[in-house]
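Only one chain is shown below, in structure tokens, and it's the form predicted alone.
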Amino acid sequence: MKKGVGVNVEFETAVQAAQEAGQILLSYFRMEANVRTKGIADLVTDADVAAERCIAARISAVFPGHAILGEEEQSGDTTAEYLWVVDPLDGTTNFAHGLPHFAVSIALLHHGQPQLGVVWNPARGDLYTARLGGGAFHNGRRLRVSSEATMDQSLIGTGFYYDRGAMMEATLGAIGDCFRQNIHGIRRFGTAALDLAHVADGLYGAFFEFQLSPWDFAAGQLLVTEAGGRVTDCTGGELPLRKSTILASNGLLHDQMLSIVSRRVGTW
């Protein structure tokens, strides 16, 4: 890491930034926020923008030489040695409809590799953290992925991108294939960072989605791997630092899930 700056400073900065942004989100939550539409069902609120500005200011004050890539305004260089990847409000649709299932997601990458991740749901007081080689935690409790080895023992999480055409049909098709493996059920809560945290916590055996951006998964993928799980794209490849499919699992189910989701890739 950066000479003269310990990983604890970076970790503490990420937690503080997430919690400060969370306070901003709560100040807007269930109030009449200005909601705008990027695309079909793809919303942005004043809260998203204000929270991202807060996070960027906190990080830049401590690490002025680091790049920041955010969903709303920050367009940092993805090839930078140190890159913070920020989603100020993951679950904007939930937020806009008054559902208390949303999160701030912050990750720090070094040469493209996640070093730490923080996912904070201020409405529930849920703090998920991970540091490379240091494990993953929920409010201080060590996380471990589930031990389910077969699909018929498992609960699976998924997400739908905003597309209402072929990608949606591919997702529905994959869900049907999962049910034909006698899974316990499918859950779709609309906040990918928390979905990945649920894989890390052993609540889901696996989670998949056919399009996510780096700010959606950068922190969550480290939670999963530090909890003993596996994260790839939906063909089994390494996640890129751009929009991608994603499959996260406890590891034991990964190949079984790949056999389902990989067949759908490229059909949209």
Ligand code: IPD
The other form holds:
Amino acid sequence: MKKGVGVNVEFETAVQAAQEAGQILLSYFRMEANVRTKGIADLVTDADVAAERCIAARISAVFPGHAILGEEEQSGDTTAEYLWVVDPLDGTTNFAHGLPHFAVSIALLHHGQPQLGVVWNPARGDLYTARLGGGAFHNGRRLRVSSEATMDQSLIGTGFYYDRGAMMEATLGAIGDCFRQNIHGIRRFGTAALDLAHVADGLYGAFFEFQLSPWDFAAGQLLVTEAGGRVTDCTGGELPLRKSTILASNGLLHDQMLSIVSRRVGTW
Ligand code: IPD
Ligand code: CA
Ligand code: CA
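Structure of the form predicted in complex with the ligand, given the form predicted alone:
Every component of the complex follows; first up is the chain already shown.
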């Protein structure tokens, strides 16, 4: 694949797979009868496994030679030339509690570089897409990061990994440091792929989290960079294709945010 071109079939496949998987998620969402018989945890497990199987089947049917890395079952080789990175249900806790803020996230990487990203919130009908060199879009509207250059003009997003120990304390510490810069507020909406879309859309000046996995950020990362923003780990390094800290911003706030989050790295 040449850089930034020729991804139409790939793009259409990603959108269709995300939307089919989204239908599956909706069929499990707020199904109180099922919760009573199966319990929330089993229901969520059924939903994300079924959604990932659907996505993997569609991708494999069109691109049998491509590797797939998914959160649930697909353990594709991360060194493969073409690698699809899939979170079939990002925002599990929201989903389990009936909050319509969750998403399917699908990215295609070529030699480790994101070529396209699709983030689909089926409960709201929000489709975020990006293609390398082709911009980022929300339901067809071009996305641009925000233009604020100082923390005291900014809304900041964050997320907590499932940790309840030192990493959580580090996150709380960084939130306190953000408030000491007089930010407008902190938001924690619970779906990293959509948090990254919020940076791309100029809603958050920046978003940070101290542990995410490639399926959480692969698609959203491209949304941010294609909207004119910057994404690194929390020390300013390139994001690796494994669990990592992450800082995404409009670019203008990046160094100010780095000075807040980088000093926490290594404290957990
Ligand atoms: C989680 C969500 C959440 C983030 C967690 C992720 P999951 O993904 O993206 O916002 O804070 O770190 O693990 O478990 O719902 O797929
Ligand atoms: Ca996730
Ligand atoms: Ca997930």
